[in-house]
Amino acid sequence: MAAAALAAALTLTSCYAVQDTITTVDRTDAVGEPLGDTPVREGGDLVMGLSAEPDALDPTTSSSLYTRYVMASICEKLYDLDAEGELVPQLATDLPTVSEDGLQVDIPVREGVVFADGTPFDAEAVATTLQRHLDLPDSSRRSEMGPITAIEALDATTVRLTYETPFAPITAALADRAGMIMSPTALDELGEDFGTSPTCVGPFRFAERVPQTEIVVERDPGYYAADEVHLDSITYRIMTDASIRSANLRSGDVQVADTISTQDADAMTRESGLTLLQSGSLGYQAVTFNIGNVDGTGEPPGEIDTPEAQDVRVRDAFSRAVDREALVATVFNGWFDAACSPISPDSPFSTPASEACPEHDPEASLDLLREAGVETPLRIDMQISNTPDSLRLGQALQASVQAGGFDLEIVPVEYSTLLDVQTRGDFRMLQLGWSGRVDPAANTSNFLSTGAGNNYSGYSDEDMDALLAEASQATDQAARAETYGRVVEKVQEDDPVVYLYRQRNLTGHTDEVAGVQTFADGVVRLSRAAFVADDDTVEER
């Protein structure tokens, strides 16, 4: 275990009772509106309270949701999601053209665009970025790109990807970090240190980063749609405590804050001067067991001598010990939903098989632990983010599984350290989530296929690998959905990851600003936001 984690280790007792009464709350999505005809004031620095420190500002290696918030302002992608969750072109000019055999994917890209350092954007620059995802040793994007055999610029405005087998998820992958195109000049100058001064095409450009404090981006006058950008700059200020973010929002010291606590959300919906955006998530929150990650993600799995790594019955017992419905009611006031699957029920790929959930059964959990020859209670340390909301979850989870024969030791760890811990495999059990993507491949293959960049558990199973490959190669949506249903059945048999609940994306902003949006991918979009004009400060746009 990392020294930092050990230093922060804290054993929390089961003081958080799981309540019996379950409150069901109806929530309606409100993702925010574009500016439209809202009168705005040109300029100004918008301050966003950011709930965690982003990791490296490098599209190839990043694994943090909070990095995606910042990069959304400075690093446009080939594709994006719209408010309805549909894929739309961003730096591309149209959806890809796929050959009849599914092996060639041609992507048309914009012309007349420059990066923030003045380097021309063209198909060659796109190919350079995509090739980096395949070549960089610590790339987290390699598995997202699929079985590519060649990347080439056919001309200045067309990129061709050639595949060994068809790969249906590629367009969705290019609507995320894999599709953020980096300046080839900056890549030449900075190499693996690109994240220290990221340079892309975007409405804003990187200005400075003060670790653990803030990241500042400033308007790029060379941006191809500069007339749609109104702010001078955005400051992403790190505020890990949700109560402090909310207090700063109420005081007006920040204008936007992500991940509003469910302890505050109800009140915020009733307060004048504040707006709460909410949307269902395509992601999940889960517990990951380390069953083979001994040398870090992407490396061959190894042997781990713990009961939960050695015997699937122990992991199955844990899954049955958790009362997910009571957990979300206790900790999150009914704002979130219990979940047992990486496939959101809001996804068009959802099926009855992917929505199935193991029954809460602590007696069955005890039976499984006895069959596995494990002495109860089985003590396991679980590393978890050190935010107040996460610690309340940890305590409730600790209480929930007690009757099933588990004694959890809660080990609070700072968020960015926790990301490193899970990548290195320096844990027995770890609680973190995934913000979710529109294509289920990004919620499954990256975490469950052998050697994948986000396979933190070190899970490796030939049948699962075959299922995931089958799902990614199919082009028919119904066939893919049916296969992902079998993926969920398989993961619930093996339990390298035990899914717990699905949160809602809760973003607060003051009514000083407009144009703030948060879509189903969880990313807070600020690039077209602006300060609302007073009557005497209206300017023509």
Given for the second form:
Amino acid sequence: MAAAALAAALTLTSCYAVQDTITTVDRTDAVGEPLGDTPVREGGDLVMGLSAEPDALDPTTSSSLYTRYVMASICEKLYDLDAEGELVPQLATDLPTVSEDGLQVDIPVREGVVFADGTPFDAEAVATTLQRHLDLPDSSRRSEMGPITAIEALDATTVRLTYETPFAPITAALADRAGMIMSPTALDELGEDFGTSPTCVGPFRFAERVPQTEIVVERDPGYYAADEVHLDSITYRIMTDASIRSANLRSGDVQVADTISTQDADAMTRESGLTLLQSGSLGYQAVTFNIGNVDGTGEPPGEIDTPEAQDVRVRDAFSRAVDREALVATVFNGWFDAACSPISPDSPFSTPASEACPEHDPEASLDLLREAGVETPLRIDMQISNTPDSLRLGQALQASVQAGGFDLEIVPVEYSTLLDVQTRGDFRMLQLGWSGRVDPAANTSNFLSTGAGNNYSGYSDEDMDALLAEASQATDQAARAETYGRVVEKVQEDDPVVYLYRQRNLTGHTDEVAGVQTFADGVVRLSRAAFVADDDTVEER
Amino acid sequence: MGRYLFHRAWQSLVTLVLASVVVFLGVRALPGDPALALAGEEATPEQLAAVRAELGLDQSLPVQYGRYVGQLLSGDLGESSRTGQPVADLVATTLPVTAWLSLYALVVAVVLGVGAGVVAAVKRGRWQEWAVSTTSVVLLSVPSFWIGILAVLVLAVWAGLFPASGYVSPLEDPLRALWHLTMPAFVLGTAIAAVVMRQTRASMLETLSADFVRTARAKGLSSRRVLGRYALRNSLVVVVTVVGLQLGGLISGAVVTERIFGLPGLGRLTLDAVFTRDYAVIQAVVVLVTAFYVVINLAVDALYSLLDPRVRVDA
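Write the structure block of the form predicted in complex with the partner chain for the protein whose form predicted on its own appears above.
The next block holds the full complex; its first chain is the one shown before.
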């Protein structure tokens, strides 16, 4: 009775705190409007404050998310996302046709399009790009492409991919970097150095890159829909500090900035002259328990002698001990969403099963620890990135799980080191996230199937492996969504990874510009943006 | 003098070789893996192996060092592992930014520091000295990143007097360059100005009480002439030493200042390179900065003898 009363009191107090903060925040998605009838001023240079320096501007090798922001203006993809998060054709003309056995995927592509260097775009060019993803030794795309056995151009407008086993995630992969088609002429000339002067089909073409500073792209008059493009050029200026990005947005030195801090978001929604765009992320933030990663990822899992690796009840206890709602409310001012699974509610594969969440219940957590024969409080060290936001999260998490019988020791680690620690398996518990992809396979299989490249926890379970294989090979979306629901159930049973929250993509822009859009993949789309024509409603800056 | 400088140059060369070894081992002793920093969250073991092979990180340390020195001697600084651009190009584009910023900051530091120091010494015990000393204590105690962010908020966002970020080369457009660099240069320069001011004041007070100053005054020279021609010149030896020593601080201060004001300089290049474990860039920048520092020290030694003939040295 006393325990129930305590639990009720805890729930009540935490609910109250959550309510108190959340009511002030409007988390409705605002992905930006297309230009429509807005009167615009032709031309101009739009400056965007970019939160991280992109890596090489090469669709095959790039692994930085920020490279996608720049590439969105200069390298069109076979497919894209629309405002609803659905896949739509971009350089393709329709969704792929998949053969009965799921092994042949035919992609119809556009006619009458040219690359920025004047080379004609055709199925042969598409095949060249896709083949490069498979052949280049340091390709980051190979696993995204699946078990391909052949890529061929059937005619000028059809590309055929042949698979060993069916691979449903390919369409979504082609809506990301794998689908950015490179000019064969530029590939011949530059080879591995394609990224120094990327040439694709796009509303803009690469002009200049000043390292650590900015990347400039200029309008391409040869683009097939050039009449929809209004800006002369876009400058992506690198500004890694969130408060400095916000300051530059307010002073008008930049017109668009990505990844607005949750500390600045409240103020930004109230200020006149500024607009905040927001959408749910497809990724997640989580803690990973090391339950078998003894020799590094990709190596066979081994035995680890810690209570959390030995007994699933300990991990389950942790998952119940966390008050996710209170966590996002206190650390991120309520701007982010609590999350318990690798599949975002914004994903077309989301189901009630994939959105299920274990109840916050510190009493149950204590019971589970007792059953597991663990002495409480259980002391575990948790490695976490040393950024201010992560440290605040760590402290809030520490406070949150205390009542459930855990004594977290926070070990702040610099980001590059943390990646290394995670890969080598040199941790008991670690907090990091995943930026997320459209297809759930890329958010689950790499992390949860036995021996997978990003299986940091060293988790290995035959049933899970079978479920993940089934989900990526099925071709019917509803069937896949149902299977991913079972994947989520299974991962919540075994808890190698305990999911905590999902970020929201927060993008700010000044009202000087219109037509800025950002969808579920988080990429800020500027290619159809324009400066608003001067009139009295536009605040002078 | 010539032999002395030759001897110092020799020492400098040894310093540089040692620096190259230390930085080579130092970056490799950092926890974290450049291949992983490069491949990021998506890294798979196969991909990591491919990246390591491409960067030559799969070879033994002596082989890597041999290759690095070989490249260095042939004037090749290598390629950035992150962007694939030649390090020489990266340094060539970022160095002028830091050089202009440092030069401007130095001018700010010397003009403000020496000026305030002289005022504080001459107006000893009066309100002017009190004001100057208080300001210098404040500037010394408050971290420059805080002053920087405050400056952006007040002068750029609220007052709109200066741009919050961006850079224009003084060779392209001197006026706009001045406009862009003024806030960063003052943020960087004032911290050093505080040090210069304190040293100038102390040194001036000592000189003003020296016999030759009394003699000069007794001979009826105007107080302005006594101050400028005799007292200040004699105090400057100390000031030059301090400024020379502070140049190192200028470079490390540039790391923070460039980050706040979004200036594409060497400091930001280094910081980003450390975070992404871009070995080639870190190595090149550290060796270059060491070389610069060594040369500055040589130059300061040479300047002594110009300002004060008594310090003329022979090895």
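Rigid core (definition): largest C-alpha set, two forms, superposition within 1.5 Å. Positions refer to the first chain, counted from 1. Since we're looking at a predicted model, the values are computed, not measured.
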| item | value |
| --- | --- |
| CA of T240, rigid core aligned, shift of 2 Å or more between the two forms | no |
